[in-house]
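Quick heads-up: it's one chain on its own, the form predicted on its own, in structure tokens.
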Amino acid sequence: MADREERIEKIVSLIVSNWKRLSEDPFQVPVGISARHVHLTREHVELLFGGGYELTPYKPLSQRGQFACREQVSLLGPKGCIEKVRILGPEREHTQVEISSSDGRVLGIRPPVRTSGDIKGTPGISLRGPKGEITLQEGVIAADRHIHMTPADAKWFKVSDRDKVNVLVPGDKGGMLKQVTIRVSDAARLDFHVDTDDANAFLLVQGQWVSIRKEESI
């Protein structure tokens, strides 16, 4: 009984947290801090990890359907190289590695600022696994800054599917951070996706609240 009454007392404490903030800004979108990555096809699946083998889930993401798998692999650039770097699933038609400005630094790569699957014209990089390495010859891209919605979220704060926003982060080292893209999408679930540059910069944590504001309202 002390178990099911503490538990009742944390969710109406949740809920009561979440509405005082809610009231005093209603246009706020939860952070998600996206470390480098990389998306495979499976055909690359594997070359890097044996033929038949199959991507084993570690942890759920944010969205639904996809998830941080167990298995690594390093990345080879012209200038060094980056090691344990977490494969992302479900497979993709096009074997995408995302990574920061500062990585691109580290290996030699001046990835351009893309949407996730955009990624024509862009710089190819090395993956070694432990069964092969392939060599892509596009590919690396730095994600652009983007809030994940669903249509329903879209209504509520009058955007639309691809719209530029500016989001407003409090805090210390808090600012404007601008050219935010809307992705709408019946599964998405809220969520403000940034890099690790843009988290270390503005002092971002995990799950943080911060505030969209409509680039005409700046």
Second form
2 protein chains.
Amino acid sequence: MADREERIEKIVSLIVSNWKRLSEDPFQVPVGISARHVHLTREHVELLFGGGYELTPYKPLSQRGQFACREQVSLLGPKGCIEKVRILGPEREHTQVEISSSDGRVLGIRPPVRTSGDIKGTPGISLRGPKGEITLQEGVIAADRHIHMTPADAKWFKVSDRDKVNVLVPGDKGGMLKQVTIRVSDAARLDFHVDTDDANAFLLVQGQWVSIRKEESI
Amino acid sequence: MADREERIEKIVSLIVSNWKRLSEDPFQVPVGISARHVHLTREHVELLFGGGYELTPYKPLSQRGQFACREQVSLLGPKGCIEKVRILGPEREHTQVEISSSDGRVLGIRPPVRTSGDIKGTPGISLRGPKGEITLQEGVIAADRHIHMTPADAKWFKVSDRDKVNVLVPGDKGGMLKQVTIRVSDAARLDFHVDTDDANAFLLVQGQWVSIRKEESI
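Could you give the coordinates for the form predicted together with another copy of the chain, as opposed to the form predicted on its own above?
Every chain and every other molecule in the complex is listed next, the one we just looked at coming first.
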């Protein structure tokens, strides 16, 4: 009985806090902070971890079907090395390394700001796994700031896939992030993805709600 | 003769570029990126570097009378350590450690955003020099974003000491930095000081010109 009351209380408090948030500003998105990570092809999984090796999911990510893996690799740049970089699954058609601009300083690589998947002409890097090392000719990016949403969300926010919007952040180091790409897909779950540089600069907290503003309103 | 012509060419190109900048936007400031650093009292200089020790200036800073020293210390936090942290001179009345939020993650300290000198109630830290170690009870801050300017600059920008303004940054990771403190003094030289987190997030470059916007215009 107490258990049931507790559950009701939780649901009521969730409804109240969501209602409060929506009545303050109906155009808000939760923050998801992406640390540096790597997406691998089947071939590269085998070169780094051994023939026939399968990645081990250990934590689901906000976007349906995506997961963090137990496996990690080292990034070897011309100037430095970063160890214990997480692999994200599932496997992809192209290997891609997503780092922040400050990671780039450590490695000696300048990652261009790109939307995930758009790696043509980007810098290369070497990866070291427990069973081998590979050198990519391209694939290192600083992922653009982006908001995952469903078509229904897009209707609510009055935006379309690939639109650019602004995001307002309150606080001691508040401000506005521009050039935020809208990414609409059926499998999406509403999430505003920033890298650790943006999170540190704006003092963003995982799960915090922030406000979208349309480009033309600025 | 060639030397004289070269100098004239340089001066003309400087005038043209300044004129272009001013005609595009008359309210711009140059960016100065501050890496983590430490200000020391006389007493702490002696405890870290030895009795009677004098700091060695090796590079003047943008603000008159301020200089980077040859001397460096290690920061020892509860979670980690950062080596080779630069001392800035001259000596001060209070020892102060200015780090970024991401430095704070490495050290295991959450630096509050404060204006330089305002250290009451801030976290402590230990410092290690070649001749000794000290433990501060307070003094660790993340310096607020601020713009140094003279009273004449303040008149031009129509702002007063301690005002808060916004700064606009263009580019792939552009946006707006809010909560930027105006600091007016006779000895100032116009400079917009940000920490390395802001520099990395906004892809700012040392010496780049960016635009001030008054708070009310947003």
